[in-house]
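In structure tokens, one chain follows: the form predicted alone.
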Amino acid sequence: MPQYFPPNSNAFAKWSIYGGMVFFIVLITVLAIFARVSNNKVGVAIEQPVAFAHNLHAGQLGISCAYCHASVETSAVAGVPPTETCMACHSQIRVGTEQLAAVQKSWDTNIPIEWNKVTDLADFVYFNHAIHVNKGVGCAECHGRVDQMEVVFKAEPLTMGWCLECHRAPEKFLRPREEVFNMAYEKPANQLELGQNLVEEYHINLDKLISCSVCHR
């Protein structure tokens, strides 16, 4: 029977299979890294339909996060302010200015302002604002110094690894509840001692924190 393939065909076929497997693994790894990096957009300012300056409102004027994000202490979502919240002040202040035209239009037409998301977690991640706020996690831990931002941007990567840094050692990050909305809060020298006391005081279950089902439901 004639030989149709050269003697080294078997070796070539074997190494082609091995090479294809390596290429496939590398390709999947590269795509996963690219997806994570391209979607993170840390530090990228997100323009909004209204030029709301957080550094003015939360910084200079000292308006609490909870005034605009009213459901942050009671709900999984922090909530975006309805137009009524804006008009509580701006029906009297800077009325008719160009910067507030979109707010006035929303008020007149009863059509909500469509704010653009700055932090958009994946659908398979469950995050509850209320539980974090009530357990002593400050807003700035995840959102950065919003009181210093003119246009808000994503301050932290919010990847699984980043979240686990806190879930594995919450005592490094916790603060008293009354300081949660204090953007200028600085961790004291005895943070570990304070944090450990707060873990006990706020009844934080350390074993549950690292359970997959806490964030993936």
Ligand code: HEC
Contents of the next structure:
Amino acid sequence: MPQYFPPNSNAFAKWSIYGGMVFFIVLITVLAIFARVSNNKVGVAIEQPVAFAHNLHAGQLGISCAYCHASVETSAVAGVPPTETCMACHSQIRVGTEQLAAVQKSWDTNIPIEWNKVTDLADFVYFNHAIHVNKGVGCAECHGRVDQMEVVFKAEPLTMGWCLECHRAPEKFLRPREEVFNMAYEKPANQLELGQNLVEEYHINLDKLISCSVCHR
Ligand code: HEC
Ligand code: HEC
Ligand code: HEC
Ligand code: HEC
Ligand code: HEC
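Would you mind giving the form predicted together with heme C, to go alongside the form predicted alone above?
Shown next: the complete complex, the earlier chain at its head.
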């Protein structure tokens, strides 16, 4: 039988199949990375339907985070305030200005303002605010200095590796419970010692923190 194909053609055929599979896997991975990248990026301000400024309200005016994000200490979600919360002040302050027109409209029509999400985890990850806040993890640890932001941006990558940096060694980050809203809090020189005491005092279960099922339920 005449040889139509060179002797190594079988190997070639085999490798081209494997090659195709590898190429396919690489393609999927690249697409997945692109899908990730198109989400909100660290440090990029997200425009909002109202020019609400945290540096004015939470910074200069000193309004507590919990006044507007009322469920942050008691539930999984921090929540964004209803228009009613704004109107407690803006039915008297700066009434009728162009900057507040959308707020007034929402109040008159009873249609909530559609704020754009800044911090957004993939749906397959479980997150809970109350548990962090009540165990001494400050807002600034994950959201940065929101009190200095005119327009809020994502301050940290919020990738799995980033979450685990703390879950593997929470003593490096924990602060006393009463300091969680304190945006200007700085870690003391004896952070490790303080952190280890807090891990005990707050009964933090270090083994549970790194198990997959805590975040992927
Ligand atoms: C007067 C009300 C008010 C106060 C006080 C306030 N916020 Fe907000 N916050 C809002 C509103 C409204 C939004 C949605 C619009 C925006 O992103 O600016 C928001 C958005 C956010 C977001 C982004 C939410 C997302 O989609 O990921 C974070 C993070 C946040 N606030 C943290 C804080 C922290 C931390 C404090 C305290 C230092 C604080 N806020 C104080 C009203 C408030
Ligand atoms: C505790 C009172 C208080 C609350 C609650 C409050 N604000 Fe304000 N807001 C102020 C004050 C005070 C100013 C500054 C007024 C000035 O500069 O003269 C202001 C200014 C503003 C401005 C700029 C207005 C302009 O005409 O330049 C906007 C926009 C605004 N607030 C939106 C909001 C929104 C949206 C909410 C609800 C999420 C809210 N505020 C909640 C007190 C409040
Ligand atoms: C351990 C990290 C961490 C801490 C601490 C934390 N947050 Fe968040 N926050 C997140 C993540 C992650 C999301 C996005 C959740 C999602 O998409 O499911 C988020 C979302 C938000 C939102 C958007 C609304 C919502 O509930 O999804 C607001 C507002 C907010 N956080 C405010 C706060 C405030 C105020 C504090 C401090 C009292 C705080 N956060 C502490 C990680 C944190
Ligand atoms: C700075 C430290 C820190 C960071 C950052 C952090 N965590 Fe945590 N996390 C903790 C601590 C402390 C606990 C409480 C553990 C306990 O009570 O035993 C916790 C608990 C949890 C729990 C368990 C809740 C429950 O119901 O038991 C989940 C889920 C969780 N974290 C998810 C996340 C995710 C997702 C991220 C990243 C977006 C994240 N955490 C970032 C410190 C952190
Ligand atoms: C502290 C919370 C936390 C724990 C514990 C955790 N993950 Fe994740 N995981 C995340 C977050 C957050 C993401 C999403 C990352 C993103 O959207 O960029 C993620 C994403 C993933 C992905 C998707 C691919 C990727 O890298 O984005 C896989 C697969 C995964 N986790 C597997 C695991 C396995 C297996 C374990 C146990 C060894 C585990 N995770 C433990 C928070 C956690």
